[in-house]
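The chain that follows stands alone, in the form predicted on its own, written as C-alpha cells.
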Amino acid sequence: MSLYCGIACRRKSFWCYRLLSTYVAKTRYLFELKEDDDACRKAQQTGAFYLFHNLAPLLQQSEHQYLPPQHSLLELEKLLAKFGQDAQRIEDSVLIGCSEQHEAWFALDLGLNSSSSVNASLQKPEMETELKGSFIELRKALFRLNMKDASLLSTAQALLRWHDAHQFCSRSGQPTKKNVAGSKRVCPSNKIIYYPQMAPVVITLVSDGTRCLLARQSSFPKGMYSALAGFCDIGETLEEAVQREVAEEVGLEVDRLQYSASQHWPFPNSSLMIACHAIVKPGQTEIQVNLKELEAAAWFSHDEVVAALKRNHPYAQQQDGTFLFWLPPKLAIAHQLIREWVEKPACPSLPA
C-alpha cells in the first residue's frame, strides 16, 4: 500500500511539473513576442488572425454556440489584396495570446481607420459575404461563446480600442506608435511609453445572512438583476470601494466583506473587476435606493434566487405584463457571486 502511495505522489508531482513547465514556457515566449519586434513578426508568418469589424468580432453560428474563425497570414494578405488593401495593414494587428504549441494569436480591426495604410476601412457586408461570417457586436455575442473564445474575444476588443483611442499623445500631441505585439505605444518625440490600461470596478453582493440584496439598472435589460458595482476611485483601497459603493447605492454600512474573484470585462472600456461578499450590520437593512445610480434594487431570499437560477427564458413575462426576475448569465463573475451565496447563504466564513 505504502509502494503505490509513493507511486501515486510521484506521478502527481510529475504531473503538476509539467503542467507548470508548459505554463511557463508559454508566458516567457509570450512576454519574447512582446518585447521584441522581429520575434513577433516571425510569430505572424505561423500564427492564427481573429477578425473585427467596427471592434465587432467575426463569428460563425454553430448550432446555438458562436465560434471565432482563424486565419492565416497567407490568408489574410489574399483577403486584403482582393478588396485593394496592401499587406501593411497587419501592422495594426495586436497579439492576444498563443497555444500551448507556441502558435501565436492575434486579432485585426478592419472597419477602424487604419494608421499604417492610407486606404479606407473595408465595408463590412462585403467582408462578411467573402468570409461567410457576421461581425457580431461584443456585448451581444459574449454569453453565446465558449469560456475560451469569450476571453480572448474580449482581450482582443479591449487592446483594439485602446489602440483606436490612444493614436497621439497626450504631453507633446504628436502621434504615438504601436510596437508589433501592440503592448504598448511609444511617442518618437520624447519617448514617452504608455502601456494598456484596466480600470478598477468593485462588484459585491450584499447579505444580510439569510437574504441577498439585488439591484438594477434603467439600462439592464428587463427583468435583470445583479450584484451592486462601481468604479473605484483614486486613492481607495478595494475595502473602502466596497463599503463607499455600498452606501452610496443603497444607503447601507458593510460590517464585514470577503474577496472572492476577479474578471477581466471589456465594456465600456475595459475593467478589471474585483468581486466580494459583504454583510451588512445586523438589525440596519433597509434600503434607501439611489435613484440616480439604479432604478431599483431589493432583498431576495434563498429559494427566489434558486428558482431564478434555473430559468431557462430569462424574459418570462407574466400576467400583468411584469417579468420575472433573473440574473445574469453564467459567464459573468455576477453570476458567480450570486452562485456562491446560493451554495452557502450565511458566509459564516468572512472576516471580521
Ligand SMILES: NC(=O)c1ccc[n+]([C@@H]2O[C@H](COP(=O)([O-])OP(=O)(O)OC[C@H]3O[C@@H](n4cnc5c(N)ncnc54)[C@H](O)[C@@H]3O)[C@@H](O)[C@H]2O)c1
The other form holds:
Amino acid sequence: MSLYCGIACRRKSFWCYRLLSTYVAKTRYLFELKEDDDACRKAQQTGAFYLFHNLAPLLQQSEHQYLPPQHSLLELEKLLAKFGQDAQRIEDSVLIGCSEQHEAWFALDLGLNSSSSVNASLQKPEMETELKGSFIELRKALFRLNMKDASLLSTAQALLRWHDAHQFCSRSGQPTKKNVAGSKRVCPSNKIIYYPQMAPVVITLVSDGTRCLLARQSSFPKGMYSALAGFCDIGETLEEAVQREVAEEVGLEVDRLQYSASQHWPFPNSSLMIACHAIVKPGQTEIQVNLKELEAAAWFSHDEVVAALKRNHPYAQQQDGTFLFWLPPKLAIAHQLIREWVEKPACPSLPA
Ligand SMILES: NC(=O)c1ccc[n+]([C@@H]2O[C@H](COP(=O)([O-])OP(=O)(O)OC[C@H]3O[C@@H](n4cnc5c(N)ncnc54)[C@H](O)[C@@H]3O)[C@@H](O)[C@H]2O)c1
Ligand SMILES: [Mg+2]
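After the form predicted on its own, can we look at the form predicted together with this ligand?
Next comes the full complex, this chain leading.
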C-alpha cells in the first residue's frame, strides 16, 4: 500500500512522506535533497547552518560541555554582508542531515579558500566575537560534545575537508563543481563524478582468553593505550586486514574474529573504523613490537583494564614521572571494544 502510494506520489514531489515511518520519511527526504538541487536550495531557506573556520567547528561553552550553535539562512546572509562577503559563499555549504520534522542541516566553512567567493578567508577573531563562540579544533572538542553533536560535526568536517581537497578533476585538471547538497562533485569537461570517500580501518582487540593486548603510538597522549588499528590495503578482505595488521604490529597470528561495531572517524581524513575481537592462535602470546609503528604493546589483565576504565582523571603523572595507564574515552570505538571484552573476557560466543 505505502509502496504503491510512494510511486504514485513520486510525480508531484519525490515521495508521499506522510505514509512512511518517521525514519523512512527522513531517509527519503535526505535522498531527495541529495538528488534534486532545487529541493536542496529550498531546504536551505528553512534549514539550520553549522559554521566552521578552517575545519574547526564554532562552539559555545555550556558548563562542562560544548554546544554547536545553529544559524538560519537569513542570519548567515546578514553575517556575510557584515563581513563584506558575497552571499554566494553559501553555495559551498554541505548537507549533513535533518531533523525528524525535516529541518535540513548544513555545514559551511567560513575560513577555507572558497571557489565561489572573491575573498579567501574571513577574519576569525572578529567572527568569533560576532558569533559569541569560538572555532575549536575538532580533535580537542570531540570529547566534550554529546554523542549526537560529535557525530554530526565529524560528518560535517569530513565532508567539508573532502570538498576542499577535491576541487579539481584528477583526469582533466579542470575545476569540479559540487551539487547543492555536496554529495558529489562533477567535472564539467568530461562528466566524471567524484563521491566523498572514506578509508576503511580495522581496529582489533586481541585476547588470549584471559588477557587483552593493548598498544600505544608515540603520538598518543601519555599513558593511553588502545586496541590495534590499521588501514585496509587495496584488495584485502576485513579478515585479511585484521590478520596482517596484528602480524605487522605485534608479530602474532590471530583467528576467530568476531565483528563488534563500526564508527566513522574524522581523523586524519575520514575513516570507517570496523571494530572486532580476535583470539591469538594457541601458543602465540609473545609480543614482538614493530617499533616503526608502535611505541609499546603489552598484555593487560582483566583487573588492570577494569581499574583503568574506572579512572575519572586518567591523564595523571605519578611521582616517578611515569603516567598512569588509561584507555580511550567513551566516544572512541576502541573504548566500546575494551568494555565488551571486560564484560565477556573469554568471548564465549566466539565460534570454536
Ligand atoms: N576511534 C578509535 O577508537 C580509534 C582507535 C585507534 C585508532 N584510530 C584511528 O585509526 C587510524 C589508523 O590507525 P593507524 O594510524 O595505527 O594505522 P596504520 O597502522 O595503518 O598505520 C598508519 C600508516 O598507514 C599508512 N596508510 C595506509 N593507508 C592510509 C590511508 N588511507 N590514510 C592514511 N595513512 C595510510 C600510512 O603510512 C600511515 O602512516 C588512525 O587514523 C587513528 O586515528 C581510531
Ligand atoms: Mg596501527
